[in-house]
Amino acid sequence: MQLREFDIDGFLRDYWQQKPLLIRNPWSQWRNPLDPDELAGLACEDHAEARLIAQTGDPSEYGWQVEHGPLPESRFGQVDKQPWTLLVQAVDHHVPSVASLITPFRFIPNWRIDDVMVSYASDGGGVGPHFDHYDVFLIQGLGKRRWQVGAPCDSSTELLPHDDLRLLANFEPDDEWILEPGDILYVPPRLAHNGVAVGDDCMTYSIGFRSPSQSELIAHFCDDVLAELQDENRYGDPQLAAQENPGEISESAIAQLHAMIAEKMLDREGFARWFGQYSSTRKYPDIDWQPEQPITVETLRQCLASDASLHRNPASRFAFVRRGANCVLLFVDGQCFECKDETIALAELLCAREFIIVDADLRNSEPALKLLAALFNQGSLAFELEA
């Protein structure tokens, strides 16, 4: 899938993280990639993160009920006439046709992409006025939805008290549109917005982008640094001189203590390696995608000889960091692979494309085959994906 006449450079310059943009049906031919019954079936599975949100009265803190999945199949026959919405996270991990919706937006770096959440709503259904800390492209799949956008929000914005939803206490729309199948609305971070289904059978695909916070980065990087520190790395002052006042913490002591922290926290090489592994970790790392039988290098060579294409697992995350002209660190699902020589081009290719056909030169490269076999055996690559 590609977008027709979409100006990527203009979008990044004028809209990305600045203001919303409505894109009216830019597809050559829009086809809804998922049946509502399939979405409901996925919400019943143990591995899916699903929520059923029902409006039970006035749209206040008491008027919204949230049920978390997995949902029993009988639940969908019990929903009453009040507006309701079903939300399922990371549907792209399980449905390749939904994963293909990300392809037109690959001009955003891989590490920023989070997942595709899919919602199905009855007439009037929605999740209420709210704001997110991430960019999102909202693609209308079936039916119609009215989207309203309001003012920018921040940590001081008043919210209604609710354990599961971040509902705005006050929402004043500045603009609104009704989206029909194939239409796309881009909403930048922290912008108040509200989507309400207009009629039944309303499906929306939300492509979200991660935006790590400063506190998140510091907390997780510190955990990684702490795990590598040795207890004997301690403060020492063998050149200590007598002080006039023993209560003073001297400038030299402060400088040395601060340097002990800065040495690790300002290690750019160490941070880059950590962030590559951290940002490429799967959204749901507990799900086992490994093949039933590991593949050997020789078996892999034979399969590639028939021009079989290797596909990336939609649940996998691929990224790389350059280490000079002759080295690339490839990060896949939280693992780091040091690539040199011919494996550099292979690493770049794996990150740029969702499937590849390995050429003859790489089929005869032992390092390249070992890399592909390792990725295959950890469930990041496969030869076939179900339609």
Second form
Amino acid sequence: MQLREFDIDGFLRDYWQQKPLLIRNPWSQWRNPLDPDELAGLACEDHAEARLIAQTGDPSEYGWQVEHGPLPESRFGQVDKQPWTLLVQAVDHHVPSVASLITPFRFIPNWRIDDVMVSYASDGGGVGPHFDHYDVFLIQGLGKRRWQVGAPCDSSTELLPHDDLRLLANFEPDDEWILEPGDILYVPPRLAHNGVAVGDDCMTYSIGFRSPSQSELIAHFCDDVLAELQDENRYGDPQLAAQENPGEISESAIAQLHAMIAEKMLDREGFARWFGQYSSTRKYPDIDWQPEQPITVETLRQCLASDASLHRNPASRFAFVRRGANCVLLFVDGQCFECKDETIALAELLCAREFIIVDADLRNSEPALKLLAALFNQGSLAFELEA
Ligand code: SIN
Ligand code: CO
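Switch from the form predicted alone to the form predicted together with succinic acid and print that structure.
Starting with the chain above, the whole complex follows.
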């Protein structure tokens, strides 16, 4: 799926991470991919990360009340007259037609993609003026929404002291648009924005990206480094010379201590391997996607010979890094697979396509079949039933 008259290079040059862009219905035929009732159903499931936000006007909650999912089914029979909105994260993991919305945005690397959040709002509903740390494409699915954008924000921007929402204390729109079904608004990170439903039955799909913070990177990389270190990896000074002033921490001690840290922090190879695994870990690693029956290489060979095609689990994360001319490290759902020779092309194919047709050469390659079977058995690949 491609967007009509959408200039990817121009978008990346002039808008991405810089300024908002309204793209009026660029789909060849827009169809809302999810029913509001199905969204409500998803919000009730055990694994759901969902929020129901109502504008109660209650001053003790700064006018906004938040309930976290999973929500009881009966909740939807009792929604109030006040404007409200339901938001469900990662709907793409469970609904293939919603996962397909990401396809036109695949010019952005896999590892930057977070998920597709879906919202449903009654007339006047919304989450209030706020800013996010992430880029987002807001696709209007059903009904209409007025989007306003304001100034860039940062950690010093004043927020309302709400326990659950990061609402801006002051929001002054600089621009606004009414989005209709199929319209897309790109909003760069940290730009103040506010979306309010105009009329009932307003559905919005947010293709959200992620960008690790420096503190997150340092903290998690250090956790990984620490797991490898032994207690005997320590400072030593067998050449110690008598010091004039015992209070001085000498330049040479500082240099040696600092080198103990820098050596690990500057290990590019170790970092690349760690980052691939870290960033490809699923958003919800506790959900078990493993097949009931593990597959053997032999069964897989037979299935592929009968033209069965494989598809990636939409909840799975696929990425790779190149290591020299004949090595690719493939990362899938937090696991690293070292690929050589013909499995390099397979690793690249798996990262580039959501549906994989395995050609005859690969079907006869033992290492390729082993890789596919491992991915199948960890729930990252499955057979395409409709094919
Ligand atoms: C929404 O869909 O109502 C909220 C999306 C956002 O502002 O990030
Ligand atoms: Co937002």
